[in-house]
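The form predicted alone is given below as one chain in structure tokens.
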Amino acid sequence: MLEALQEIQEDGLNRLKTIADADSLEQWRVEFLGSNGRLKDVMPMMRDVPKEQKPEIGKLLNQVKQALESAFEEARQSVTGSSTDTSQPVDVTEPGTSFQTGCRHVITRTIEEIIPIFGRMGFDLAHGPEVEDEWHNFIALNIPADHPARSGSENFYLAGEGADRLLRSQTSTVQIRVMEQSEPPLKVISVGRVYRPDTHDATHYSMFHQVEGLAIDRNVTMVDLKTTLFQFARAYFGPEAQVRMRPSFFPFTEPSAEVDMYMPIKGTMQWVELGGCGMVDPNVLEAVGYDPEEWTGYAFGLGIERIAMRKFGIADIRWLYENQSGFLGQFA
């Protein structure tokens, strides 16, 4: 086998020197390196090589193969003027493949625009879990056990997670967590997903986003709350934006109000409801260990989807989550 390998290497290298065209080069490759070539033919002879000589012969076999392959590559480049790339030549007259430029989702963009506005007003950003317990989602927020908002038809309770585990229905849960862990005064906003089993239509979805604000200090009043919302409206919707509050009721604020903002929509100024607000109920302050005789505060919650839909003229909330790139690309 040793003699056969030496012969194959010498013969192959010598004949390769005389080849000057691609067809002859391919015939040489098939004869020496092909699946039925001379190098493959000698491999079965390894069975007859003595055990102590197998490492030496095996090493020589690899050396011969590498020498022939290297010489073949050099000859190919010499004959064809190219490397081993056997793909079809590129037709430079063909149109190129177009790549669509991605963009941030309109909800992500809206959130990234909102956070700095409140940051400039002194609000820190807080985060909380989306899977909550009844203490943070209801009890500490002054929502009694018999309140309709706690029913199974109004919440996503989680099977196997205990009787009191659910997907949070509001970002107000983060307010409770912040107050449990912090001493007043404080100013925070939280932004995130919330879940309610609403029937999907043009204005309702079972998952949506809220921005929640909380400020606790001495002598805080509704004037401070309205000023904050007014400053946000002007910063986000423009200098003509206005804010009005309509009396309402929420268990965790007293007094409570619905928040409307006067903003430009498709070239005309309109009043649009964006969320709710109010002064933090004393029961909520007591639940987290704050003295309501010393501390007061306000809270507000605004719907991110509502804000985005009004600002960008989106008529159906479902369009935001159908992942149609043509639609979402309008807001790049």
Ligand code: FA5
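This one's a predicted model, so the numbers in the text were calculated from it and none came from an experiment. Numbering follows the first chain given and starts at 1. Whichever C-alpha set is largest while still superposing within 1.5 Å between the two forms counts as the rigid core. First, how it differs from the form predicted in complex with the named molecule.
- With the core held fixed, the Cα of Asp48 is displaced between these two forms by 2 Å or more.
- Taking 2 Å as the criterion, Ala287 does not count as shifted between these two forms: its C-alpha moves by less than this amount when the rigid core is aligned.
- Comparing the forms between these two forms, the C-alpha position of Asp316 differs by less than 2 angstroms, with the core used for superposition.
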Second form
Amino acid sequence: MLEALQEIQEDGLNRLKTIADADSLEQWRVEFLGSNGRLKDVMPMMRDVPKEQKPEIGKLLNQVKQALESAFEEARQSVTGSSTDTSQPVDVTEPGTSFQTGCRHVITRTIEEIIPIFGRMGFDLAHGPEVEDEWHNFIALNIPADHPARSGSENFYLAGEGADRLLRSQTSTVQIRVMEQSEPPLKVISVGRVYRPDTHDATHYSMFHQVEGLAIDRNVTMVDLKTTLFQFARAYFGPEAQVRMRPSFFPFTEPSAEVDMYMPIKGTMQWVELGGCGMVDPNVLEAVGYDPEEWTGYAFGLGIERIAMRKFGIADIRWLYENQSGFLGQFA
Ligand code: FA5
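Switch from the form predicted alone to the form predicted in complex with the named molecule and print that structure.
Let's see the whole complex now, leading with the same chain.
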């Protein structure tokens, strides 16, 4: 047994010197130190060792095992390039490895800033699905079947989802869902993604976000609408901000207007179109079972990307969705 142990040690240590890669090192470990390895193989020979030699041989067995294990550990560190390798001095003046931390997307940030402003004005937050039906996206919003806004080229209809499923083209769908589920009076905003097959350019994207507002009560007027938008404009764009309405048309509001806000852009005040608004059309109130003789309301829908682009001086909407972390990191 003595010779067998000496041979294992010698053989093991010699072979280890020639090993330079992790695979061969693992093979070596299995061969010498593994549970069916050479060291384990000689164990049964202990039975035949005379009793008085057993302590001495036992001690040798341990020494061989330890020698092989520590040689293995040393080889492992040099093969895997462990930090205990002090042959390469460390230059402590080198800049460290920088870690990239995540950040909020500028659209998320804008949404998180907008919601509390309306919250302070008494608006609750409502949600609606992005996959909608024609009732919520068009019919209840007083958009007739032959209206061009319902055509296949203006919308993402979903194949195989039933004839009338589509990705919502506006957050006005949530107006209908809220009114169907609750009794007036009410004041809600809803923020979310909408989808239109628009050609991408500096101000248009096929997926964008809107913030929708809806207030229903008795005797609501355009003054309430304009005051709400004005308060928002001042809170978000600063004390000099103004709101202007230009006559327009939406099937679900009467009268309707485009909303422009006057805000500082690169040091000068400018008018910028942000969305649409108007007084809720009586046909819409009827569609959800509200009595238009008793209830009145206003609604508005603003583009979040357009708000964010003006607020943060972003010239091209496409930059928001190119996922360049260096660009997006500026607005965290
Ligand atoms: C609407 O979507 C109406 N639902 C708004 C509304 C709500 C009117 C409630 C009345 C009452 P419009 O299609 O104009 O309106 O879109 C509103 C805003 O969304 C636009 O002013 C613009 O800021 C933004 N928007 C529209 N299309 C795009 C696009 N392709 N990319 C980015 N933003 C867009």
